[in-house]
Every structure is written in C-alpha cells, then in structure tokens.
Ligand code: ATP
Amino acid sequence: MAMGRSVNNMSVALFGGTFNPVHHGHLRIAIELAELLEVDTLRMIPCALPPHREALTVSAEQRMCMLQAAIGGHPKLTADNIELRRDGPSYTIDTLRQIRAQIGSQVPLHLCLGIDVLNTLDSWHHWQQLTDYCHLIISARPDYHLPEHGVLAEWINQHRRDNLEQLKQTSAGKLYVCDTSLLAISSTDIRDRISRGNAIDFLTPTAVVNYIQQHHLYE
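Going by the form predicted on its own, give the structure for the sequence I pasted, one chain, nothing else.
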C-alpha cells in the first residue's frame, strides 16, 4: 500500500480550459479530481489561443490572473502558464509532449476533460495520439452518453477502463470516466450577467469578482 501511494504521488494531473472566467464549477471539479487521482496538486492550464473558438475579448494573461486569484493558496490546485509561453494556437498535444519531456516516460500523466469535450475529441489536432502521452480522465454528467458508432466510439472503447487502479500501473494509454459534482454554472452565463449589469456574486470566488470589476471585463 505504501509503495503504491509513493508511486502515485509522482503522478501529474492537468485540467485545461479557457477559464473565461474561471468559476466555482471549474474549481469544485478540479478539487474532486485531485482527490480522486490522489495527486499532491492538479495543474489548471488556461488555453492561450483556443483553436476551436472565436477570438476572446479577455486576454490570456487576464484569464491567468483570475485563475491565480481564484485558487489563492489552495494546497491541491495550481495555475500553470505553460500554454501562455507558446506562440500560436494552444494544441493540447503540444502541451502533453512538452510536459512528458519534462517528467520522463515513467510518471503517470492524467489529462482531465469534460464529457462534452470527449464527444467532440475527434475534432482535435492529432487527437488519436493523446493517449500516447497520457491517460484521459473524463468528468461525466449523470445522464451522459458516449458515441456509439464511428472512429471516435471505437477509439474510446479501445482505451476505456472501468477500474481506476489500472491507470495507476502505467504512465499513459487509458481512459476512465468518473462522476464529479457538476454545478449549474457556466462562464457564458457569467459573461451574459455582467453584460446585463447583473451581479455574479457566489458564482465565482470573490477575488475573481473583484478583478473583473476593477478591470471592467465583459462589460
């Protein structure tokens, strides 16, 4: 038991997103994933230039500042600017390659994604190579559905495992679907509320509310 815990302490967990802005839904999932995977810290990674979305009105640096403010001194979470240090679109495969080069081939690397993202994964850059570098940890909704037909469905079935312990024995290559608390909060709704002049208190940490107000974001 002690040996397994020691090995798992070396694991690295990543949780990416635009975080535009970060909110309590993101943070609750991040904490639960860190506990589930038994990692010392989970790295939250703001996407600098999302290749699948229209241009953002808030800079990557501002989203990073809001994320840092939201996390504060929480021992389980950290903000990582790895994608902000690269030029061009923020392709996840490039981030995984960079982190894998840093940590070596033997350390388990977990990439945490939402179920909605998984269902569109085949639109990602070099998506079939993701499991060459990491395990995929999927946060599911209570009534979630996975693709049933096509290349993506076959790929998911090939890599999916029902036992999290199986992922701890290897550094990459598998996919695991788990249940997490999905709060009914969205960044889109927060931005809409701000544009209408409505309060966003208790949807995101107070430090983020203050940052948005000080910098007149999303107005």
Second form
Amino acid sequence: MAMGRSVNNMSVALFGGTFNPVHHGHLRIAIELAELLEVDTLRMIPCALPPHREALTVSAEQRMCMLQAAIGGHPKLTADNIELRRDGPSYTIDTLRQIRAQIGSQVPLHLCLGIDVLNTLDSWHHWQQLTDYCHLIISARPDYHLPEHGVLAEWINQHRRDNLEQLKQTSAGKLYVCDTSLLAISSTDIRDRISRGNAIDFLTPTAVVNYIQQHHLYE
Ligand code: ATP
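Target state, the form predicted together with adenosine-5'-triphosphate; input state, the form predicted on its own:
Following is the full complex, with the preceding chain placed first.
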C-alpha cells in the first residue's frame, strides 16, 4: 500500500448489472457513487447467466465489450469480468465471497444497487447474508420506492443507517440509501427502440451505439 493514502481510498465498490446494453443512466450513477464513496475506481460487473432474466439474445462477451467501449479510459470506472470467468449462474453472494477473500476482512466493501433491484432482493440466493460481506449502497431510480411492508422492509430498516461517514469506517453490515441523479433511461427502452427501428443516440455513449449497429444487436 502506498504511503499517504486515506482509509477510504482502500475501499472497494462494485456495481453489478446485466448491462444489456449499458447506458448513460448506469454510467452517470456509477460516477456519482464513486465520488460519494471516495473510491479510486468503481468496478462495473456484468453478470454471466442472470438467474432472474429471460435467456439473453446478446452474449455476455458482447455486453462486456459494450461496457468496455462505454467506459473507455475513464479514470473512475473499470469493467470487471469476474462473473464471466465463473461457470454457472452468477450469484452475487459468490462474487462477494471471492472478492472478500482477495481483499481481506478489514477493507470496506460496497455493493451498489438501484432501488428497483433492492425491491427484489429477497429472491436472491442467501440474500440475508449479503451484508456479512459488504455494505449495500442504494441509488434512486425514477418510479421506484423502498418497500414499506413485509420481511424485506423490516430487514432494510434493521440495516439502514443515515450516516455514510460512519458506514465508510466499517467493512460491511449496513445499508445506505443515497440521493443520486434520476435519469429515466433503461436497457429495456433502448432494446425496444432498436426493435422499432428508432435511434438510440444520446441514451448511451456513441461507442456503444456504433457497436450495436456493427453487430446488428437487438434487431
Ligand atoms: P433492463 O431495462 O433490461 O431491466 P436496466 O436498465 O434496469 O435494464 P440493469 O443492467 O438491469 O439495467 O441495471 C444495473 C443496475 O443499474 C441496477 O442496479 C439498476 O438499478 C441500475 N440502473 C439502471 N438504470 C438506471 C437509471 N436510469 N438510473 C439509476 N440506476 C439505474
């Protein structure tokens, strides 16, 4: 470890998704989360075989290529293929265990999820153990709200803390809801536009638009 680095700069932040395709909603939130969490880089992790999604027409490798093209040389973001290197369905708990084994028990590990994803968290493999390995950092998204009733709502209330600075001083165990920008862009909308023959310019970086056109994706 280099001398003079603050504790926060050692933290690791992950932002998983299908990224089918990646868009400016993902990228803008990723930058804001990297700044908020004060991490050197935020690792964007495409999932391999999404257990909750329909079979995808675009390969994991193509989603990864689009993510790399979108990020380009941005200093705060990296594309991490950790889930593509594993066989079988990509369970987040396995990714967290793998990363925790690499970084040790003391380093703060943040898993960033959109509020839409949080709302389905109780369908995830070993979901209540996620906070054994990391903090959950929840970003806003238009038209989604925190659940108000049920087991998931109770679990969120138990783990939720409002002081991000306190959370950054510990390695795992808490949930923080942050106030990031609201951009009404989704991959579903991008795929629908392409299938209708409409333009997707300015919804995702030009490099991604070009990749999609060259490979005739989502047509
Ligand atoms: P789809 O439309 O196919 O469901 P998506 O646009 O929701 O895709 P995902 O790859 O499923 O994209 O999302 C990955 C992560 O990014 C999730 O945590 C999701 O909440 C978040 N996210 C996606 N779009 C936005 C957005 N516009 N604003 C904030 N967060 C977003």
